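As structure tokens, one chain now follows by itself in the form predicted on its own.
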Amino acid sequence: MRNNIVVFGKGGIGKSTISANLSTVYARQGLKVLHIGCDPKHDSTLGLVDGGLIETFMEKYSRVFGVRDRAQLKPGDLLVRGRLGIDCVEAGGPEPGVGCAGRGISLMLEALQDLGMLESGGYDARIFDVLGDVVCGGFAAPLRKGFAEKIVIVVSEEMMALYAANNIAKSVKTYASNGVYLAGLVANLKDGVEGRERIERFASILGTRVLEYVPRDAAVREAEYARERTVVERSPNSAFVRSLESLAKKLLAVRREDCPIPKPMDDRRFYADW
């Protein structure tokens, strides 16, 4: 089992926070982790490294790779070693309004594949943090190219978060033949316990489960503003960290045979039901 875990979700839903803290949980357990940011904001690794935003793949591509054969690349050309030994890479993207960020993700994953880092590379877990608002082949590259394995969708009870999740489930269904499967949902609720019934109903329709309810916790906001460390490092006894430790354990244990192909709704049914 490769333990290639892809965390999807609409912008602002908390997927980057959850992804970075999952990587930290696994690293603190002694696992060798590769953290792959697939979001043009390129902030997924912000709490994993010292010194702020790292140079992105696209920045390196325009500066170096254009004058150098990709076959000459080495892992050190792409990766930044973060705290706890976590290897980090960010796809990045073009300037707003120019080019396609999805293409940058595809280029980065192809380079990582050429180096053998998505199949072997000595990693126990690879965490992909992927934007889920945009329905295009570039952002679906981990699924389309067969790099993914376990798909996690971060949702809230809000309609647009569920709409994005439904679209992501469509992509999982499309590429199920590549070996990807929907491990389940992670609920980052805005209204606390009141949103649980809606999330449970949504999961039932898709034919999946809610892996974890992530609690609202001031420790998350404090870590995001401080930037220099993850919540796991700053507040290891917080309710948020306990939920992430529980999620991390479930994700390592989940098996493809226990995860049916999702049954997403078409748009007409979605708007009729929600």
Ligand code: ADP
The other form holds:
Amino acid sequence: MRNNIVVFGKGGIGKSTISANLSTVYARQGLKVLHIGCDPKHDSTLGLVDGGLIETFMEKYSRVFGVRDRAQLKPGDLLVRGRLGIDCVEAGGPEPGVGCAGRGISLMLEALQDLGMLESGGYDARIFDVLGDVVCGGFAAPLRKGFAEKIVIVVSEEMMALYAANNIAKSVKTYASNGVYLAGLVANLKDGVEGRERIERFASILGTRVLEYVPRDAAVREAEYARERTVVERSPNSAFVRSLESLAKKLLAVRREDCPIPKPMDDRRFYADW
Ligand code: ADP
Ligand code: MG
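To test you: the structure above is the form predicted on its own. What is the structure of the form predicted together with this ligand?
Full assembly next; the chain just shown is listed first.
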């Protein structure tokens, strides 16, 4: 099993926070981790490496790879080694308003695949952090290309977060024959416990489950303001980190046979019910 874990969800929902801390939990347990930022915002690895934002795949692409045969690329050309030995890469994207962000994601994934890093490369877990409120082939690339495995959708109780989750579930259903499955939802609620019943109902309509309720925790913002440290490193005993340790364990244990193909709603039903 490859443990290719793909974290989807609408912008601002907490994907990068959750995926970077998940990578850190695994690395601290001694697993060899590859962390792949697939959001043009390219801040997924910010907390994982010293020295601020790393050069993105797209920046390197125009600077280096353009003049070099892709077949000659080596993993070291693409990766930045983070703290705890986490290997990091960020797709990046074009300047806002120019070009297609999805294309950068597809190019990066193809390059990683050419190097065998999405199948083997000595990794025990790969964490993909993918924007999911855009209907775009590029963002579905990890599903389409057949190396994604365990899909996690981060949601809150807000309608647009659930709308995005419903759309992502449609993509998971479309690409189920590629071995992709919906491991479950992660509820990162805005209002503590208020939205729980709503999320549970949403999960049961989709035929999935809530893997974990992640608490709102001031330790998250403290780590963010301090820069260059994950919550796991700064506040290992916080409620947030406890929930991520629990999530990390469940994600390693989850099996495809426990995860039915999701049953997303069509848009009319979604808007009528939600
Ligand atoms: P995304 O990657 O989905 O766009 P981020 O991970 O960047 O979202 O999170 C958006 C903002 O919400 C960040 O400022 C982050 O610190 C904050 N945040 C996310 N989850 C929590 C939480 N559980 N508790 C407190 N703040 C959080
Ligand atoms: Mg992000």
